[in-house]
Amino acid sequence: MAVVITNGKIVSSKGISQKDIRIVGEKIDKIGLNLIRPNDEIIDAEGSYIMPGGIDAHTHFDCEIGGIVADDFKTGTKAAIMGGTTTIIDFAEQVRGGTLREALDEWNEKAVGKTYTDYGYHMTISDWNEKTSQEMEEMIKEGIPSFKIFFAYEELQLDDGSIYEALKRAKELGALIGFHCENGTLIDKLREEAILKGNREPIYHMETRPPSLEKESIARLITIAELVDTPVYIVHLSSKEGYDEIKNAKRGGAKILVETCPQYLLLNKEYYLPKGEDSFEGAKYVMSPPLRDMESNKVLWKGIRNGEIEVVATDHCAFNYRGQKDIGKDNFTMIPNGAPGVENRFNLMYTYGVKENRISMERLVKIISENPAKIFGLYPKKGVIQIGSDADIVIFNPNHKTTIKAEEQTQNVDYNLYEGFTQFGKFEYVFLRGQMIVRDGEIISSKPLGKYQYRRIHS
C-alpha cells in the first residue's frame, strides 16, 4: 500500500505546480496525475501547500546550565517537527584538551534513538593542533564534512594563524567550515570595562558587542580564505555592516555561504530595553551575535530575496527564563548565551517574508529545506520534492492563523522569543521518510524515528 497526496500546489525553488505524489515505503516513488491505485491511503492536500520538509542547519540542544536542560534532543525535534522541520544539524563540539572522537561520542549518547528529526553534526573546532587536523578525515568518514570555528569565547576562539592551518586542511580534504564571527578578544575587553563601570543590565550584552565587531571579524576571514582559496560559510550573520562586508566581497568573487536567523530578521536592540515592572526581560534576547537595529532587519530581508543569504536557520539554544537566565541578574556576563526558535521557523518566514511579499515561496523553500541540503549534502536525498528523494513533506495550509504563545509551544522552554506575534499557517501532516508523524497539527507518533544522516563532502 502507498500513500498518495492528491490536490496539492507543490513547491520548488523553481515553481510551483499542482500534482500528485505517491509515496511507497520512505521515497517519493512518482510524481504525476491518476497516481492513485486500489488500497492506497489518500490524503486530500487541496488548498494547502506540499513543501520539502524543513532542514535547520544551526541548532544546539541539550545546553546544561546550573543542572538543568531546557530542550534536549528529544524536546527539540519534537518541537522542530512540529514547526515543519524533519532534519536538524546539531554542533558537537570539542573541548580545550578533547579530541573530534570524544566530542563526537559525547553527541552520539545525547542523541542516538532520541530525536523526532533525522539529524546530523557539525563538528567544532576548539583545539587545533595535528590530532585535530588528523581527525578531521575521520569525522568525514563518519558523514561530517562540515566543522565550526569561533572567532570568539575564550575558550573555543581559534587565532589566525590556526584558522588559517584548518581552512587549508579543509580544502584539501574537500570539507567546509563555517565561522561565528565576532572579534571575541575586543568583545572581552569592553566586557570587562562595563562591568567595571558598573553596567550590568542585559542591554550591556548589545552595546559590548556592536555591528562593527562583527564586520572586522568576517573581513578578516575573508582575507584568511582568499589566501586558501576555499569556499567558508558565516553563520547567523545579524547586521547591515557584516552584510555589506559580505556583498562586497562576493561581488569581487570571494566564495561566502551565509546564513542568517529569523530573529535578526524581526526582532531589533529595543528588545534590551527594561519594558514594565520587568527590568530584567531583556535577558531572554541575551544571544550572540546580539539583536541589532530595524536598518539591519531591512537590509538581511533584501539579502535573502537578491540570493546573498543562502539559508535561514535558528540557532536554536534554549535556555529558561527563570532558573537559567536569571543567574545573571546582578551581571550580564553569567546570562546564558542562547535562544529558542526550532518551532516557529517556517511560519514566521511565511508570515513576515511571504504574505509580506518580501519573499517568494520558491525563495522560502530555497532557504529552508534546498539550500542548506545543497551546502551541506543531504541532496536530492532530502531539500526537495522528486522521484527518490526521502518522503519528507509537509502539507501546509496557509491561511491557519494563530498568536504565538509560549504556553502552547512545544518547545521545552517557559518563554518565546516571539510572544504576540501573530503566525499563519498550519502543518496539516508532517512526514518523515515516508512515516506520518504529524496531522492536523498533533504528534501521531508514539516514539522518535530519526535517524543519523551521513552527509557527503560539500561541491
The other form holds:
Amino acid sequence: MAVVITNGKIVSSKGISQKDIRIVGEKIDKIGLNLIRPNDEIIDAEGSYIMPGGIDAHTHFDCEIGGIVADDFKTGTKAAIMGGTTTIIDFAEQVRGGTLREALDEWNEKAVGKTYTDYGYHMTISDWNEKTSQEMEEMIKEGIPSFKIFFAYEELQLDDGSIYEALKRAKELGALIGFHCENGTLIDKLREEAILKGNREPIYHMETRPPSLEKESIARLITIAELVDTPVYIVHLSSKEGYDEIKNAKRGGAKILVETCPQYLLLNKEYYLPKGEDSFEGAKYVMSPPLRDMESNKVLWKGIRNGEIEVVATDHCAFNYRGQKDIGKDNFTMIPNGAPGVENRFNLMYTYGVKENRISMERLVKIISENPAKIFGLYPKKGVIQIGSDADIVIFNPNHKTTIKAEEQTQNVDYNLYEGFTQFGKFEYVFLRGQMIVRDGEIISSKPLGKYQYRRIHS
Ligand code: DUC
Ligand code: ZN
Ligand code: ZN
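Hand over the structure of the form predicted together with ligand DUC; the form predicted alone is what we had up.
Complete assembly follows, chain above in first position.
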C-alpha cells in the first residue's frame, strides 16, 4: 500500500509547488498531479507546507560531564522528531590518549537502537598523532567523513601545527573538518584572572570569552586552511567580529562553510545579567561560545539571508538547571557547558525567520535540511523531496501558535532557552523513511526506529 500526501505546498530550495507525493516503502515514489490510486492511504495536507525532514548537524546527546547527563539519544531524538528533525549528526569524542575507534565504540553503545531519528556521527579529534591520522581513513570507511577540532579547552585543543597536518590529511582523504573557533589559551588566562579577582557569577563565563577570541581563531583557521588549500566548516558562529572575518575571506574566494545556531540569532548577552531573586539564572545560558550583543544577532541573520551562513544547527547539549548547572553556583568555571534546543530549531527559524520576513521559505529549507545534507554527505538521499529520496517528510501547519514552555517540552531537561517565546507551526505529521512517527503533533511510534546513516562526502 502507498501513502499519498495531497493538497499541500511542497517547499524546496527552488520554490513552492502544489503536487501530490506518493510514498512507497521507505522512498518517495512519485511527485505529480492526481497520484491517488484505490487502496492508497491519503493524507490531506490542505493549508500546510510539506518540507524535507530537518537535519540537525550539531548535537551532543548523552553528553556526560563528570557523571551528569540530561538528554540521551532516546529523549533527545524523540524531542528532535517532535520538532520536525528526522536526522541528527552527533559528535563522538576522542579522549586524549585514546583512539577514534574507542570513541566510535562508545558512541555506538550510547546510540544504537535508541534513536527516533536517523543519525550519524562526526568524530572529534583531540589527540593528533600517526595513529589518529591512520584512523581518519578507517572512520571514513565507517561512514564518518566529517571531523571536529577545537581551538579551545586545554584537554581538547590542538596546536596550529597539528591543525595544519590534520587538514592536509583531510584534503588527501576528501574529508571535512569542523572547527570550534575560540582561543582557548587566552580564555584560560582570563578565567584564572576572573576567579582570582572574585568574579564568580555566570556573567563571567561571557566576559572571559570575548568575541575577539572567536575572531582570532577564525583568522588563524583561515590562514592555515589557505596554506593547505582545502575547505573548512566553522561550527556555531556567534559574533559579528567572527562573521566579518569570514565574510572577507569568502569574498576573496576562501572555501569556508558556516554554521550558526538559533541562540546566536535570538538571544543576547543580557541573559547573563542577574534577574530578580535568582542571580544564578544566567547559568542556563552558559554555553560556548557565549551569547553576544544584538548587533551580532542582526549580522548573523544577514549572513543567513545572503547565503554566507549555510547551516543552522542547535549544538544541543542539555544539562538541568537544578541539580546539574548549579554545581557551579559559586564558581562559573564549574557550570556544565551547553544548552538544549533540538526541539525548537525548525519552529523558531520559521517564526523569527520566515514570519518576520528575514528569510524566505526556500531559504528555510536550505539551512534546516538541504545544505547540511549536501555538506555532510546525505544528499540526495536526504535533504530534498524528490523521486528516489528517503521519504523523510514533515507536514507543517504554519498557523498554529503556541508559547514555548519547558514544562510542555519533550526534551528531558528542566528549562528551555526560549521560555515564553511565541512560536508558530505545528508538525501535523512527520514521516521517517515512509513511516509515520508523529501524527497530530504526537509521537505514535512505540519504539525508536532510527537508522545509522553511512555518509560520504563528494568533493
Ligand atoms: N562546543 C560545542 O560544540 N558543543 C558544546 C560545548 C562546546 O564548547
Ligand atoms: Zn564547539
Ligand atoms: Zn557542540
